[in-house]
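One chain follows as structure tokens, the form predicted together with adenosine-5'-diphosphate.
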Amino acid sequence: MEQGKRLKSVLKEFFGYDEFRPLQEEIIVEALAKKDVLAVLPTGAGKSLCFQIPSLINEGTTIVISPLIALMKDQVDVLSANGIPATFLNSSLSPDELRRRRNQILSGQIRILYLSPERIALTQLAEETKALSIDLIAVDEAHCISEWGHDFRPEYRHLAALRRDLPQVPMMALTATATERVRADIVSALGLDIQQPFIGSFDRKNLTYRIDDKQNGFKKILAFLESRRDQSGIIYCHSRSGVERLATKLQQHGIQALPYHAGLDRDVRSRHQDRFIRDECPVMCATIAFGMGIDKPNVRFVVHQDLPKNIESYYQETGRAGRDGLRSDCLLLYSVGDATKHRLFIDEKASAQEQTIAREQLEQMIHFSESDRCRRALLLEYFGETYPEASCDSCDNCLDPKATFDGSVPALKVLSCIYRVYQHSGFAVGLNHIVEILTGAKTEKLRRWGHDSLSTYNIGTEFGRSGWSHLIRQLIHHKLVQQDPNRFNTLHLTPQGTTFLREKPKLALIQPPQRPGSASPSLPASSDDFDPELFDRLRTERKRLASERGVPAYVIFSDVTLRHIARAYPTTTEDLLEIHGIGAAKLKDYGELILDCVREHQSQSPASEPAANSPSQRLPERISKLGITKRRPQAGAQDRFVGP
């Protein structure tokens, strides 16, 4: 069979998917040609398939290095559920269990072997692997090898030795971290021989990005959650106490929410995490300690109650939403006060170098939050990509563009106020002080410095204090004013600002938000064309199966699959095989149960009809070469299953 066709049939048979996602096929072909690969694809792009499919086609064993023990177990569960023999070795196993697994591996029963990087140093791997035929070494989260990455792990250094011991085995390094520097580190540390890395787009098309004012933040969060009942999501808070407060308040408002942060007992933490992953509790309030290694595909939303410290963190954290490709929403509540808090933290950092980097990153984050440009375009630009469209139709700035007005007069008021202060006192002042002069505040300081006698005193009655702060920050973004972090954040005119004062051109500014109490448009929840009642029934069934087997719900079926079922109303096993995410193994394990669910549902609500009757297709040819003893589908399905 032609290679492309063959790969697709493996994709369908083992994973139940019809199409490859971008770059998956190219990467797989490269790996099958025994070449080294570096793949940089964003979270949710489907990196795991890139080594899982070659492992099904190759004759020997694929080794996968993964840093997270919890994740390893999940991945092995997912593979086993799809009928693919996989196992892992790590420090969580008893000596007996280790011995048992080792024997299994040595007898060639295992296709995919997950190892933690520590294992490489511990075991006499080189010895053991002599007995094995290893076709591929996949290094997941490969950025952990670089000190320049955001998650350096010294254990990853052992991988260089692995390369030395097994020089003939091709390596595949996978990561979701994009910077040039980290990529170069991966290539040199692993000694990869590559022509060109595979770099995917960082555009997460199924995510919507919204930023709202933090004013009335809790009410906004509540409204957001209420339109998303039972959907799973994470709310990130800056501090542990913030997490506790929010979780308690949400519970008091009847929302099932649990806290997660490093201050909780280990047991409590892992219990909460489990409940979240198993869809037993929809909302997780967490510090950023939560999320690394959470592989839950149906996270439908990520809310940032507090401002993240840089764009990279924001991208990583929002990236945990919608890994299954379904529409998911990201909401950030922005306040200037949060930015100030971050600045104070930065001042406490040890080295001047660290402070400079952190400050610059924070300013970029603030700029991103306050900008009126497409959020998606801004994010992609941050990662060195250009977004070709004029509008993404899925961020607040594209969906409801901010009203602008001719802001030349207020801009001139601000600029001349900064100018007058300097002229009068010989020193510069901060943003709040300028706002106080403009709004005619009666403070001791203004009197003492004589700033209440300036010609710009009390000339700004058209806006309140927060309005003026908002406008001044826009002038900073327009580079008319500069805020000097090295001199107590005092405001200075830039050369452009001076020119502006002289030439008085027009300037469009965003209308500052209304005073407290102003409503923000409520965010609609994502809706799709499927039967919600059937979906709920299926979800309950999935939850039951998952608890029975002690695995996360998505190991049984993804949300995408359940929605597909709740749209197509399958009635035969043949129909089932048309469903996204159902391959031979899942058909056997759960086929009858699903059909029962659908039948029961239909008998109770006779109106349900398939959305479209898809013609049944012949099953792809079985890949006899695999030599994997697959469990046979159950009687009734058999005749259709065997294929040509």
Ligand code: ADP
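Form predicted together with adenosine-5'-diphosphate done, so how does the form predicted alone look?
The next block holds one chain only.
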């Protein structure tokens, strides 16, 4: 069979999809040609399929390096539900279960084996992997190997041993967030032999981005959640205590919310995570310890109560919303105080290099939060991509442009003040000190240094302290002022600032907030033409099936699949095979139950009709059963896996 047709047949047979997403097929072809691959694809773009499809065509085992136990279990559950033999080895298994799984692996029954990076360092495991016929090694969350990545993990450096011990086995490195610098680090650390990385668009078109002032933050979060009572979402907090306080306050206001952080007992964390994944509790308040291992596709919103430390973290955490492609909202509550806290943490970092990296990344995050430009365009620029449109129509800056004013005079006051301080004292000062001079503060430090006698003292009565801070940060973004992170964040005029001071041109600045803002309205949910009553009935049936099998609801069917069913009203198994996300295994396991559900609904709602172009309105082609290539026999191997 011609390769392209065969790949699509495997895609349909085991995953129920008709077409590949962008770059998936190209990456798979490269892997099947035994070439190294670096794939940078956004969350929700289907990275896992890039190594899962080759595992169904190759004859040997695919090893997947994954950083979190929860992620391994979720992916193995999904693969098993699709009729694909997969397993994982990690510290959560008992000795007996570990032995049983090793026997399965060595006897050739497993197609995909998930391992943590820590286990690669174990001598016994290294010997076992040498005894296997390994066709591909996939390194998930590959940015963890780079010190310039937002989630550097030293144990990922052990993975270089795989290339040394298995030099002929191709490697596939996958990540959702990697700048050009991080990509170069990944290639070097893993010893990848590639001509060009596969880089997908970082544009998550189904996500809306909003940033609001953090004043009255709890009221804004509460209003945000009240309008999303039936939706599932994550609220990220910087500290464990912040997580606990927020979860408790939300519960007191009638919102079902659970806390998740590393300080909780392991069983409690596991129980809370399971309740969230199984749609038993809609809101998870969490530190960043939660989320990387979560494949839950129907997260409809992500809220950041506190400022993330860098753009990569923000992008990855917001990326946990809308993995199913349906519209989802992202809200960040911003305050200068959060930025100050991050700077204090950075000052405590061990090495000068770590501090330099962290400061640079934080300043980029602050600029993103304070900018009046399109949020989507800024995100894409950070990852080296250009957004072609003038407006994305799905971020706060495009939908509700910030008010601007002629800020030339205030800018001149700030620049003059910075200049006068250095002229008078011979040293620079920080942002707060400049604000105190402009607003005429009566502090001992100003008197001691004679700054209360400067010509710029108390010339800034038109704005308060927060207003001047807001304006000075804008001047930093306009590159008129530079903040030196290596000298206590002191302020200095740039060459452009000196020119501005001399030539006095016009400058538009964002109007400082005059009073605490109210909650920004979120974008309305997108309308769809599916039957909501049938959708709810299907969700109830899905929840029952998931509970019986002890798996998350999305392992049975995604929300996207249920919406397709509730739009098409399938009446035959042929109709079901035309539904997005239903392959042979799920048709066999759940087909009749779904059809019964649809029939029962139609008998109670006789006016129900399929949408135009739905499967039951077309003559579907029956999908033939596709077998999996039989494996080469190995010495001592028993019970070979031939196919599902």
